[in-house]
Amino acid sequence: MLFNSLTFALFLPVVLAGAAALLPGWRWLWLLAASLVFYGWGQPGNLVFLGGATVWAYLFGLALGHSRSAHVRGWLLASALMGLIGSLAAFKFHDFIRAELPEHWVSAWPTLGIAAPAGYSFYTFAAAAYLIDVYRRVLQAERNAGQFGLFMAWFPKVLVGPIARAKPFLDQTRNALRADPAKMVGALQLVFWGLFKKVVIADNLAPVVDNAFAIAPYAAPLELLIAVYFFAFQIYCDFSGIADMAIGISRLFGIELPVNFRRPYLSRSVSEFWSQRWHITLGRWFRDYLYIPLGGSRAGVGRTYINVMVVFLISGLWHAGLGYGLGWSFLIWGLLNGLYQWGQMGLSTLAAKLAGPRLVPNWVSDLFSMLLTFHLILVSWVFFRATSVGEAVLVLQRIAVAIPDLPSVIRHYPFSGDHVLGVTLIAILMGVETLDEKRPLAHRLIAWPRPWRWGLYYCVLGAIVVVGSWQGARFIYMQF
């Protein structure tokens, strides 16, 4: 079920009665069948990989809590681990890897023919998360089966995050379950500015972005072009709409998510992006799971050159997936980012010796560290869309080679109203982005007069209805 269809527009408020009609120690109950259903709509067969997952780490959990023997605890873990992030890899890899390899090396390898259901990666990153931390027992395993699988199963996390710690979450599902009033409205906006985002911006952009990777040896450079920028904006809307909505929906249940974008193009360094702004649940997983057990910057200059290319290699391997078909590309876009974190390191080293007097006014410095943070970001997306290293690079070539001619080419161009459209809506998007940034924009609204704020809440309204895209698309990172 997708959060933008009709069937959960209908399902969302069947829950919330439902949920106001229980006494609040069994809503999690309520919310926990809740969360089957959203699951398991017309796929039912996905609650076997979610089940399954689940009730594995559920008994890992329980083990580990019970285990006193470092030795036993540290097989436990290994074991537990290997089954999540195994599986994980085989769906994802098994079949591409066989493909990759000449045929009489794997004439007697089968097929695995089953790819990960949708959210997998989120949920089981979530369950490995879990189980580190019952190891380290900096949290004791959960014995209520009913709540883990709530924390496992929550609908509005289920199929792309944010990737919930299960501490915050499970204190929060022990206690009853109670949304606050106060936070309603502030629920409600992130609910519709996240659809808003999704239907409207994300939703127009793909049309402009499809058709030209579709045609990308063929189609105009400048057509590429827009498509390339477009699609850094169609990404972003996709994804952080649905994590808005996600902590909205979440909020009106009571229970608080984990905020995972935080206006990431305005970013002023590559490692303010990934670190603070995108994908923020990932980017803190990668660091306490992975970055820190690695050494992190403890273990001298060159380790930790080697730890953070490390992260970035997988995080390019966790990213591979259905969305754009599963290739190389993805492990280029991994190393291009690791190589932006060194060239940041190796400079901001060499910045720190040279500091001096300022030269220029520092809104002048930090627009061009944005700016430059976001076409870094922007070429980096390229390998992401593409469906191939090959038409990553086409795609790059044919935009640089035609670099020099584009101002008269612009100046003649036919522009399509959507490409009118995607620009109003970016410019929109990044105003409204601009403004939050200094001040939250609830806090502006808040001090507005009631017809002005109303006001602008039918105009959202009346876009999402009159100008989103309602032609149930997918959101793209619920494939990888």
The other form holds:
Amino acid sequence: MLFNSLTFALFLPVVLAGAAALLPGWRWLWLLAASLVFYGWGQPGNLVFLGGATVWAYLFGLALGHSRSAHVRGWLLASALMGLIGSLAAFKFHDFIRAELPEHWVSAWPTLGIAAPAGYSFYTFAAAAYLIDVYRRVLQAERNAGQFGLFMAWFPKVLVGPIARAKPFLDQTRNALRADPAKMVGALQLVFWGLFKKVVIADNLAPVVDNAFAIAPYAAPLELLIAVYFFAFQIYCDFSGIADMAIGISRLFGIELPVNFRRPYLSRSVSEFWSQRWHITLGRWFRDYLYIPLGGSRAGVGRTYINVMVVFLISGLWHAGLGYGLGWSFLIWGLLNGLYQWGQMGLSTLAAKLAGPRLVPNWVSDLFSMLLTFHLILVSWVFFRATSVGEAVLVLQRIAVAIPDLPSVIRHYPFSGDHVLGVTLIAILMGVETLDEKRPLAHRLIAWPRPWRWGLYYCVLGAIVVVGSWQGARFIYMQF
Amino acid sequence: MDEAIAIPPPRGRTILQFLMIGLGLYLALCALAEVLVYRNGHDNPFFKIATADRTHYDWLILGASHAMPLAFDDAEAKIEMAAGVSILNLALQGVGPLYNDVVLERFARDHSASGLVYVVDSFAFRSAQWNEGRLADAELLARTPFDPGVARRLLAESIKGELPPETPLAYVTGFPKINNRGRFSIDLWESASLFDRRYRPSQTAAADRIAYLYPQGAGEPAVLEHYLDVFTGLIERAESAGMRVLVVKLPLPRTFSDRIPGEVDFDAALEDRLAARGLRLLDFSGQLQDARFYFDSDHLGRQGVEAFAAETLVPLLRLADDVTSGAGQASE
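Moving from the form predicted alone to the form predicted in complex with its partner chain:
After this comes the whole thing, all chains and molecules, with the earlier chain placed first.
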């Protein structure tokens, strides 16, 4: 079931009404049942994968909790992670690797023919984090299988996260679940803003992007350039839109999920983009369960550089298969972002040594940093979106060659209504995000007189209804 | 936007006010969208019925896109004049017997016709895509004027499990019309502009077109049987409304017709059904084999329509009209 479907529009009020009608102590059971219905809707086979990962993590969690031997605990954790991450890797890469190898090597090696169901990457990562936390004794193993099942299956986050940590989640659901009436308006604002980002912005940009990338060798370079810019906003609005909805919907039930995006295109550096603003819960997962165990930045300069690159390459592998094929381009995407980090680390050391008086005002340097960061990320998105490394290089090459002629081409180019709509929507988004960066928009809205506030609400709802694209649009990040 | 802010929850009355204003705005949008449907309507058969200038027609034409050129430009007027009859062509691209049955039901409620020419295409009997799929198609719903009878039929189909519940809901709420990207453009099939073009035969184009129309090839026999049942129901509906029924196949170029999967079986199954009702399949698909008669791989162009009308359709309508009148006189 998708958040932008009519089925979900009917499902959510029923679940809300059911939760409100039940005693707070029993609500978790209702929400678990609702989550299973949500995840299995139309594809009940998905529940086998979710059930398998949940039972696996639950049992290994209990075993880790009971065992006192460090040796046994180490083996238990390794086995548990092998099962979770190994299955994820197998679903993603088994058939791809088999197809890449010469046939006479792999003739006796059968293809799996199984694709991971929607959200598998997200809940296996959540389960892996839970097991590592239990192993580290940061968290006690959850004994209540139902509560643990709810953590894994919680419907607002099961498809595309945020990758919630077990402790804060279970602390909330273990207590009597009670929605805070004072947070309802804010929750609904978030739900509809997320929906706006998804169906109005992302899904209206998508056709322009898809059309240009479908004929990359023949499309006009300006068309490709527009597609590259649009894709940056399409993927942001697609992913952050559903994250906003997940957080808002959870809040309606009294469950707080971690923030996943914080106005990423206002980042002043690539490291800020990845660590504080884009897919924050995944960044923190990699930091806590990969980067720091590898030694982080405390194992010497050389190791820090290697650790950073390892994290980005694995992040690239994790993203592979995101609806644009399973090629090497995701690895290049990770490599490119790792190189950006290396460049930044090297330059910041140099800048600290050469620090002198400021020659330009702060806002100018901030703006320059933002634009530079955005464009570095933009180049890496081409590898993310293209179906192969060759296609990505071709797109970048064709754009680069055409840049000197762009001013005259732009003057005469027959821009379509879709282009104008796309640019307008991006301008609205960036305007809102810039305001939100200075002072949260939700706080601003409280101070507005009711007619203005309601007027804005009706405009957003009206845009969702009138301009929103509702035909068969799926979420990009669901396709893991 | 993501920070959890705490504000006093609005009172019930405020919520109600907000919802009522929202509902009012939605209804206003609905009304506006309906006005645009009437302003920009052209091809949609429900629009044609709602804006028809007569209550009685001599002939009604139903079918898929192959029947549409019979009404392109001034073709229909010329056929009407030559045959001395009035015609309402309600064919629409990519629609099968179920869609046409809904159209016929809507037509028969406020109008009447002496005869029905049903232009059959086997693809429309091979898949739900061309039947239930077209009834649920948001692009078509966006062009369909609101009518309580159509809403009832869609609801009935949904209750039977033939249509998803979203379809009647979408139709009743008018959402596809409000959300229509082409709300300001005329509802005209773009191929109408190719009517005067002369087709250059292409095996690739014909193969692509067949692959599009028959995505599952000949498909399951049970599917064909089901849509033949629906078609039989349509004929019963037409006959009970006093229409004489002619079931025809229009001319098709060999490059196209030779590639149609399972056509012999289809013809046999259809003829069985028709024979049981005392009807015959009038198969003209072998006529007009020159490329100049077509504007693309399988649609009659202007020359094709004129030739088919002169040689076949006009005499057929005249003859059928005479027979009908004769039968009428005899019964009097």
